[in-house]
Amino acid sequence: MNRLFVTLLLSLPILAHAVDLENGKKQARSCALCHGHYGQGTPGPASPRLAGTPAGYMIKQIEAYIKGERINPRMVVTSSLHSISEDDIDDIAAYYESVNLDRINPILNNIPLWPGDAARGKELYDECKSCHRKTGMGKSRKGIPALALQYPRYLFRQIKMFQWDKRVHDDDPEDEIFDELSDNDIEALLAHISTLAPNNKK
């Protein structure tokens, strides 16, 4: 073999692993115990949507709550998160992120509009366009996730949560962007956030 074939081989960097969705999927069937069979969630503030969900965020945040970061104890427990491996972990994400709930069923892609001031929210999203985008959808390669394809009782309870200082918000433990909002104007942002999902464009 060539000797300058065989040194540019040794030069490339270790694969990583190979995602593996039918494990995933295989995986996931203790998430389909809260999360519904096809990562849907519920419309309550406990159960979010993981469908459609980019792969990077949902590791960092299945490793948040394994590091304790996050805290769900019964979640963890249900979904044996401490016993499953990193490849595990991996698989699992990469299948959720290849649900297309719009092929599957476009009525559990649905999410309800939430009541409040939108045109107040509108302005108050200012703040978020810049990463979540001005469709709400995102950025997946860098693993932001879709504010407008996730339940607004669940984003309400997540608001409270970055502002009791139960979770850190952008990796970023001084964020403060949601210090100064009121009840009703997360009422309001999620109303404007709520009108961005594309069943509510229609």
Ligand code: HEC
The other form holds:
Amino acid sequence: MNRLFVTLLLSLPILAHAVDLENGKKQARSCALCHGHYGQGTPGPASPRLAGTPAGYMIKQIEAYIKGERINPRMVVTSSLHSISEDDIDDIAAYYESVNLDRINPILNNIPLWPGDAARGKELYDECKSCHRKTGMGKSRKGIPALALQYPRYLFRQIKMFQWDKRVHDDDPEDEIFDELSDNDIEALLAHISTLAPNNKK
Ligand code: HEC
Ligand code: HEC
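Write the structure block of the form predicted in complex with this ligand for the protein whose form predicted alone appears above.
What follows is the whole complex; the chain from before opens it.
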């Protein structure tokens, strides 16, 4: 290593703390009540899956709940999110990202097929592909979540939240992508998206 390089290294600001998966797992016990023992969630609207969620996206969401930009006072209070340190939040997010449901038990990874006009949903999904990808797997590095790994009932509620201006989609408060969608359109979209879940692929 040459001297210039060493000097550069020494003058770098202290980097973010190294994540501690064991601590993340311990801290995540307070999430299990609603999100399931492994973060697998349940098919209802109020228990999204956390297992396998990219850490960057998850940290951003937790911050949004703490600031009240996403509304969920029960979660903030039950898990004392206001008083968890940033390092602990990083650890929890890294822990959930590392959970591989298929390895624990493939049944935990199942997403129910959603009834609805999947063919029409596929057409509507053309508007979403550039970001959430044709596969529905999103782009984790860009903070775009995988819709195909999430429960349709929860996603339905999120799309309503976007329509009602209670949650901001894609960091753009002016986003009009959902404005024209009827509830039937949303059902159709979800019917298509649910066919993209790994367990529903033929
Ligand atoms: C009292 C129940 C409850 C507890 C405890 C709880 N959550 Fe949640 N969580 C919810 C509900 C309900 C939602 C969906 C809310 C909505 O519609 O935005 C949610 C949503 C989330 C989301 C958004 C998921 C997505 O795909 O955008 C994240 C991330 C999350 N919770 C993380 C956590 C973490 C981490 C913990 C533990 C520190 C935790 N939650 C504890 C009920 C809970
Ligand atoms: C230009 C990129 C872009 C396009 C196009 C796009 N999305 Fe998104 N979407 C995002 C981003 C980024 C997020 C994460 C928002 C956040 O950080 O809260 C997101 C989040 C979501 C969520 C919330 C997921 C969760 O786990 O809570 C849903 C549902 C969703 N999008 C549905 C759609 C649908 C349906 C379409 C097509 C009609 C679509 N999106 C088109 C970028 C996009």
